[in-house]
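In structure tokens, the next block holds one chain alone, the form predicted on its own.
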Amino acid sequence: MEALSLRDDLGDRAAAAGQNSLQLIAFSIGEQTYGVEITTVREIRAWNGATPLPNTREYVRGVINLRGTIVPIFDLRARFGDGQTSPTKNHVVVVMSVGDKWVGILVDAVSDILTVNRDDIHNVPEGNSIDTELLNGIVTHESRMVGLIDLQAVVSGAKADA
């Protein structure tokens, strides 16, 4: 019986520490590592190209048809003001749900899946105002800071003003 209770307890402590853990797709922009809820990701792709959408901003590529769906792609450096990625074959695409849209990011590479614990997410410290904008927070993982994706916000603004 006593073994029972104990076999219990820790199932309910891995439960506890299970509903407090994070797990992360992360990628890298230059020598920036992001990452976004693993939850969220539908698929990860090469860079095959993307058809242009006039009125749109220098952040979006366009777009690519991807099984009969039309998915917009952001390109993640340009959206963080450091310019137009010039992509190459090693480049990659994560394609990932945003409400009930699909959206794709052009991204330098994915580099591994993450576990961190909510209560290591920090704050994005004040400065820079795109990435207290672009970022829901920052987790410091094995001696590198990741950068927390705030989807819905990369996304938004992306129609050019008239």
Second form
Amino acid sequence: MEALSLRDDLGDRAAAAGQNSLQLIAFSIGEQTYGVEITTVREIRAWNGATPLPNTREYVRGVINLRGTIVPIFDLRARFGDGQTSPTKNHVVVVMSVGDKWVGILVDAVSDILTVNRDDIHNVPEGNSIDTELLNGIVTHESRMVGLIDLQAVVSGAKADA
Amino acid sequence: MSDLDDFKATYFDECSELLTALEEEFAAIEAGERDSDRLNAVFRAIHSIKGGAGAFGFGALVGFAHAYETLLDYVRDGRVELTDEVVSLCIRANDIVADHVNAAQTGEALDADYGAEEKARFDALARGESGEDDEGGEPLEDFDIDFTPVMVNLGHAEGEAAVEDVFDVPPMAPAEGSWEIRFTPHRALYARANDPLLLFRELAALGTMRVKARMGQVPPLSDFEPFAVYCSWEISLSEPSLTEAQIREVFEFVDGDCDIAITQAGAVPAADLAAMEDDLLLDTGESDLASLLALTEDEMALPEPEAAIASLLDFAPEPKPVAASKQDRFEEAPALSFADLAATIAPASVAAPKPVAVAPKAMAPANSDGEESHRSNGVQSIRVDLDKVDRVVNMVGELVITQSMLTQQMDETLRARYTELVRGLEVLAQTTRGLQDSVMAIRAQPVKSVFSRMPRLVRELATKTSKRIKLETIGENTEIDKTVIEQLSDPLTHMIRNSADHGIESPDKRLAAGKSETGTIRLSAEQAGGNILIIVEDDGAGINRERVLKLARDKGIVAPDFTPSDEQIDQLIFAPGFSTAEAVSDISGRGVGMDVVLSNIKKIGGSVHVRSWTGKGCRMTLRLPLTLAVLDVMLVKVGESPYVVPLSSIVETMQCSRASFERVPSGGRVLQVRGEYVQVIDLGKRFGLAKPASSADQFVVLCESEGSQKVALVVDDIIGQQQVVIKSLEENFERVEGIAGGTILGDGNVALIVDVQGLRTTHLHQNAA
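Return the structure block for the form predicted together with the partner chain; the form predicted on its own was the one displayed.
Expanding to the full complex; the earlier chain stays at the top.
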């Protein structure tokens, strides 16, 4: 599969990054940009279909085979309540580790690696519960708003109500 | 001391195997097979446990095992008759040994007098029969593992003088009960982790002993081979009534791994003497030993080899000046045990003579295995970390998938063009299959390892409940995957506990019901297709359905207006929190037991079925997969997604157009098969997958779940059969209703495994709701 290699440009960026900074993988869903900490990302691969899982919520797109292990794929757009993504070959799955589990997140595209200052992370404004539930914080990068995804929250409660 | 911990771990592993073997032997002995082979096996097992325990200093265990061993010894030579009473005492003793081992392992302290009663009975039996016999009068209670250290001297320097001094009895003057033993161990002896020191200790118990090590063959360090044997011993042993047979007995375990010459003192053949002299002639200047010792000089700053030896001897409690006459040295020289000597030599990093170097090996794994295989040509085995085996299993699994993927890639044109390639692929397929079978066989183990724990459980339960219970085991050599075996212990314990506590009645009730006083629990294992059936059967009262139903209604497990069938009532005992015991006892009644059975068995992909006959007994059947790693499946399509159904649960498949469906009032369908009505589950509907095909093109897969309850699954297409490697969904996700797991198909896609049993139970829930 077309797994992108992140290693090369990671090196110098990491060196440049100070102690108080945080490196994010930024990806987009529609017009919005979100990010996750780079250390949690294991692999980025193109969407190549998934086997749907019955009796699960709509944002669980199914499972894929990642070199012999079965990894569930979460549709981030559906998780935010915007309806299911209609994935094409251009859509991307970001495989990450959450605790001791590996999960994949289906996003529209991976845009960049960002280095942000931890002090610049703002709290999510109270209001919509989906925002506060799924985001750890908000950070501004080159006048774009980047929502920091709370992976734990995204993957929890995936089972359909009985 | 991680090394020691390793040894300990090995020792405990070994103990549990030996204890298992003990149970087996006694099961046979109890059944009437009282031949000496059985007793010898028991004796060896206890002896091995004692030996290891001695090495680690588990005093209580050694003490008890020794007393037990003495009794066994008497039984073996016929001084104590093997009556039923003795057998039951021995069985009890096995349990106590097991408890001691357990206590040693966990570090818990048992009561100081634990097992004292049994020990006293051993003594009584031993004494009662042997009477005034002196050799039997060894006071068992006073057994002390700290034998008086045996005296050792290094045959060194001043050759001939030393030879003379070896004997305190004048040569050629045979003395009654005085023996000379020449003991030359072979490499194999050490390889089997025997320790001469232990033998000497046993000899020392027989009489007054002197040991002399002959190290004349020790080569220069440059030629020194760490695993070679360079040392032999001469032992003189005197005790008025000592017989050769007693001495031979000590060497029983090393028989064949060493040369032993036992002669009455004074009767040493001249040739032997000459040989001894040769060995002992160590010229101080050129002596190999000297060159060995010379290495220590720097560290010890000793000018002369002889002084070095003197300093070795200095480690003895009461050092004597080297200048003292050699006579003195040999006759009264401070007792210097091998352990001391080893401690002295080893730190100096001189390659110590073999016996010293391997002394710690007494605890090594080879010990009992070696003995076993030596004695009975038993199975040769190695211990391998399970993780390593699993890695191989997983890799072979991937290999199988890759191989089937390659085969699928071969279309007709390719086949026609590359015949060699096709042939190669066929061979590859065969080899892969063979490899897979072999690897699976590595993981397979006889269920014996679990079954053998049950006799003790039944004994204890019988005692606690004052019932008379007999346990029969059948098919204990049935092999099953190791992981399955590990998961089997708890459920079996609960099931047997249940049978003993609830099933089997008290003796008077049984008599009143016209049954024999002793209840029987039968534990059996058999292979049935791709499954292993483990059956626990008792001839007790069976399930009291009225009470079960009443309790279930009281607890709200069954709705008041619902009348379940007999079979459904029987299954209620698996409901969490359900217990029919009127009072919570320490055996059962907390209502967790059968629930544990069900969940454990489900976890390993098995199922449980219970069948009861009122007044006659109850049978619980566990159906377990042969292996957890590979599954024969039928690949089907539901909607656009691939699903697999375990082949072991499929009865037949048919086209929907040929099947006769009937409607039932709830709106569902039932399938009529040969006069039977079977519940229909449309997988497309159940899994919420779009169904493009018309029902005529669909297929029915008739499955049999546990308890001969059939269920008909409607699928959109049947693709074929294949073998798959089961992958966990829970590893990265969570359990999904109706899905037993996932697997990766040849094309790299994931297929889900249908949980037939699970589908049926969820269906029942929905019906009840």
